[in-house]
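Consider the single chain below, provided in structure tokens and representing the form predicted on its own.
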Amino acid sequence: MQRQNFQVTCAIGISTWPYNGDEATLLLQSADLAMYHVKHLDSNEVHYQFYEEKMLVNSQRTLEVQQHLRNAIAENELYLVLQPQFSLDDSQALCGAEVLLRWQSKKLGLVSPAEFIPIAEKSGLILTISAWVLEQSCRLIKQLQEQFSNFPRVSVNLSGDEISVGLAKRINTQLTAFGLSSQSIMLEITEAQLVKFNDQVTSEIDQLRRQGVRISLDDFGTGYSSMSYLSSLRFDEIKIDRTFITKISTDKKILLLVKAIVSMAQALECKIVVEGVETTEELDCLTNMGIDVLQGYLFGKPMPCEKLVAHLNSGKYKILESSFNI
């Protein structure tokens, strides 16, 4: 029998009598909520947490969001928006767009993706939602290409659970169904998801690239960097996270780190995208750094497909020539 090493972690929830309940059942429920609060920290260390009343409120909210999210697709509450991406050399030259998911609940109102995406991932709903996002994204791309034959590639985010064996086949099936070329789409994988990769998943990513689908490493610099994955997996694009950009004009260390990331990406022959650019001061710091693509509120907020089309037809935006090579 082959020996294997396992890392055991521990999450401890603590409740106290009589403050968190005067009966054993209530005390156990409070301790259970505190324990799950610890588990959601996603830490490999031993942690404990005393029960706090806000945990019950958060738990009730999570349950409410999860219940309504189950019917969101059937109720036509989910929709997609596009955030344009521009060439650094010309802030009006469109060289791509990123698909972003939104949820307008009939019961809860507009729910932030920062809230409902983690809940979808933990509940298992993310697989159904991701399949819907991929199909609708391909539909959007087809619509855009019918109106603009040279419309550039569109980026679609992959969830951690979606990156599994059979991914390449699922992507190819959708592209074929809508008559799209593999160059029409860019798949974004977050840096945090790299730690979950295994050899089979790596093989799927390699197969996608052989098919011509390009792969972007999203949220780079958020603390999960693994140089071994950067050397073993071939990425076409690296997206520098917004958390760096917010301080780039005021913190020289951050500026130096961004320059180092750009140099590394260039050495790996990856295109560099900076997301979350919101001020002219941030833009000034990024100029002459070797960055290829800019994305952020300074240039264009996420918008419905119809609005993006209107901007292109009016001349507010223009499509960058040879944007498929960006």
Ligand code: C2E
Contents of the next structure:
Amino acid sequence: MQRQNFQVTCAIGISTWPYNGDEATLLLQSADLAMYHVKHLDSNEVHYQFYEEKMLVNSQRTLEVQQHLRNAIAENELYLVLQPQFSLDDSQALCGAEVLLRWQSKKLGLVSPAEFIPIAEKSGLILTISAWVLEQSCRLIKQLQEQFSNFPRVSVNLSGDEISVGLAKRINTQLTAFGLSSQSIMLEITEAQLVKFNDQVTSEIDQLRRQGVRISLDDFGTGYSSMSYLSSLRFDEIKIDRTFITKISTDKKILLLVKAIVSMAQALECKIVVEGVETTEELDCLTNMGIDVLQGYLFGKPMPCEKLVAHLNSGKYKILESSFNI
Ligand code: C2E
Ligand code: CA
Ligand code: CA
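Would you mind generating the form predicted together with the named molecule now that we have the form predicted on its own?
To see the whole picture, the full complex is given below, headed by that same chain.
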């Protein structure tokens, strides 16, 4: 038999008597909840966590969200919105859009994707949801291209579990089904997802790029990823995270950091997108820095496809000439 190395990690949940329960079952349940709180942390260190009351509230909410999310597609509760992106040149024309998922639950009201996507990921529901998002996104792109032949590329967010063997095939199947070119779509991968990449996943991404599908590195600056990923994987675009942009007009160090990220992205021949631009002060700081694309409430909030079409028809938005190249 071949010898193998196993890495053993340890997660400890702690509850105290009588504060977290006056009988053994309750104390064990509380310790269990506390243990699950630290179990998912990716590290070789021993982690421990004392039970806190909010953990019970959180776990009840998670269960509720998970339960209703199971039926969200069948109940027609999911829909997509588009957030426009504009070029930072004199034209300030529309050069792309990001597809964002929305869930209007009959039971829970409007639930933020920031809340339900992580729950969908933990419960395995994400694969069904992601497949739905990809198909519906392709349908939207087709509709937009039928109305505006030069409609720019549309970005779709990928979840971690989706980035696996077979990704390139799944994307191609959908593009072919809707008769779309590979330049019509850009895939967004967050920086935090990179640490989980292995050779097989890297080759899926390479295959997609060879076929002409562009890849964007989302939430850049928040994922603590090693710079070595940037030398081994090619990206077409880097999206500087909103947390930098909100501080850019008040914090000199952040301004310098953003400048450094821009030079690095330029050296790697990546386009640079800034997301979450909300004020003219932020925009002033970002102008003349070498940034290519702007996204944020200052220019347009995520909106239904019909509203985007209305803005294009009324002339409020103009499509960038040759925007497929952005
Ligand atoms: P993200 O990919 O970083 O998306 C950008 C988020 O920032 C969106 O929130 C957008 O509405 C918000 N945003 C854009 N401009 C501004 C601004 O100027 N100010 C502020 N305060 N916010 C701005 P949203 O739609 O709530 O999405 C949150 C996250 O949920 C996304 O972050 C993404 O990680 C995830 N998500 C959304 N849709 C999908 C999807 O279809 N698939 C997957 N896997 N994840 C998705
Ligand atoms: Ca994104
Ligand atoms: Ca982002």
